[in-house]
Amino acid sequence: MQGKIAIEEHFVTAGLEHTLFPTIGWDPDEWADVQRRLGEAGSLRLEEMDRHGVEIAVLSLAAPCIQLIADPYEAVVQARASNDALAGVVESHPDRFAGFAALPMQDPKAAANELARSVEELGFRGALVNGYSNLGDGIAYYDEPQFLPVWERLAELGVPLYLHPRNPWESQMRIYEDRGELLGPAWAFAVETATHALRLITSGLFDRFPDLTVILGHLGEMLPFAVDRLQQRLSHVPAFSLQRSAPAYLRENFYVTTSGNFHTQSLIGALLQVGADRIMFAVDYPFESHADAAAWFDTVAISEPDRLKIGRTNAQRLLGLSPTETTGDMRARAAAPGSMR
């Protein structure tokens, strides 16, 4: 499929390379190549996109970056600098790149203001945060009341927040002791991020702001397959009450992406749980490859209307990237040979 929009594609500035999550068992040469690709947002990235039918990549900082910085002032400075750097990248290829803002959640009011600046002045399409934020000697999750200014600003601007993974805080890693291979994207990322998303749901955040949109990668960090079990058990807790069911919040306030989870059975399960209108294509470049993502997605056994929605038009609609093409237009476009560059 030509014309795909990939919405979880990462970069890093030179000043934040030291904040990348530690590698577990990566081949050193492979990790060096990942780092090289993270720092490049020009011909190499565009050639990969062209080769595999990706027209637009929505770029965001890799993990954990800003969220790792415990000092609020430094987090604000670094977030602003990285957003300015990303704006320059997008400006250099405005037909190929879009941006998600990095937010210094360590200072919620500053984060709200940086979100507004990034959307209104830099033209970004929303924000991406890499899990909980370090703060002094502790951490903070975003269902806590101090983050209401950020959620209020997201609601006012009508843009989504992408909740991206990071590893659990050090004090909560006992279960992974002597099993470091389970950290990171192998397992711990999904558990940490899914739990964070459930904190948002059960806090009543979406009752307070019913139009908020949160994006989860990796086909929903396993939530499409677990949310009904959650609801079944919550129904036995008389003291707990929300305006809607947990599956309803997942269907109505969340989108999920295919980033790094190119698995047909999981996609079918997500389609049955959240629907084709709530799934978007992503690669997770450069931690994953365009070749793997496109080879799977372009041939996966789903209907062509669903492939079009997931591959392009859902992202167009949510992020306002360009006027949505008709199915007929898109099919003609997909059949046309040649580079999109």
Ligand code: GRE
The other form holds:
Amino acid sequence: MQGKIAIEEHFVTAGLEHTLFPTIGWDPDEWADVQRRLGEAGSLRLEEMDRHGVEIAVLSLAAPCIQLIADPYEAVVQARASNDALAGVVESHPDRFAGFAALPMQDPKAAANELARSVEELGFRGALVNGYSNLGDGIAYYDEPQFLPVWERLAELGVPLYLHPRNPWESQMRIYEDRGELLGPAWAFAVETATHALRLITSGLFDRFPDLTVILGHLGEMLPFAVDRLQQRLSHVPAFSLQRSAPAYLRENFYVTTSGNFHTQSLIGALLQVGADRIMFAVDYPFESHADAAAWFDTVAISEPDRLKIGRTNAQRLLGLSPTETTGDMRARAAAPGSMR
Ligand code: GRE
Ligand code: ZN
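Having gone through the form predicted on its own, I am curious about the other one (the form predicted in complex with the named molecule); can you provide its structure?
Complete assembly follows, chain above in first position.
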């Protein structure tokens, strides 16, 4: 499929390289290649996108970057600098790149203002945060009351927040002791992020702000598979009450993306649980390859109208990416089965 929009695509500025998730066990040559690609937003990236039918990449910092910075002032300074750098990248190829803001959640009021600056002045499409934020000696999750200003601003601006993974906090690492292979994207990222998303749901955040949108990668961090059982058990707790069911919040306040999860059975499960209007294509470059993502997505056994929604038009609508010349053409081609490949 030509004209795909990929929405979890990472970069890192030189100043933030030291904050990347430590690469325990990675092949050193492979990691060096990932780092090279993270630091580049020109011909290398664009050639990969061209080769695999990705028209637009929505760029964001890799994990954990800003979220790792324990000092709020430093987090504010670094987030501003990285958002300015990203704005420069987007400006150099405005038809190929868009941006998600990094947010210094360590200072919620500053994060709300940085979100507004990023959307209104830099033209970003929303924000991406890498899980909970460090804060002094501790951490904070975003259902906590101090984050209301950020949620309020997201709702006012009508832009989504991408909740991207990071590893669990130090004190919750015992379960991975001697089993470091389970950390990071193999497993720990998904458990941490799914639980954080559930904190948002069960806190009542979406009753307070019914129009908020949160995006989850990796086909929903296992939640499409798990949320019905969660609801079934919550329904046995009389004191616990929300306006909607957990599956309804997942369907109505979340989008999920295909980042790093190019697996047909999981996509079909997500389709059955949240529907084709709530799934978007993503690669997770450079941790994943455009070749793997596109070889799977371009031929996966879904309808052509669903492929067009997931590959392009859902992101266009949600992120306000203006239709380009190719859009009408894409629609016409979607009507002819098989011709999008
Ligand atoms: C990812 O986005 O998938 C990722 C990071 C940082 C380290 C490893 C990783 O952002 O897979
Ligand atoms: Zn990612």
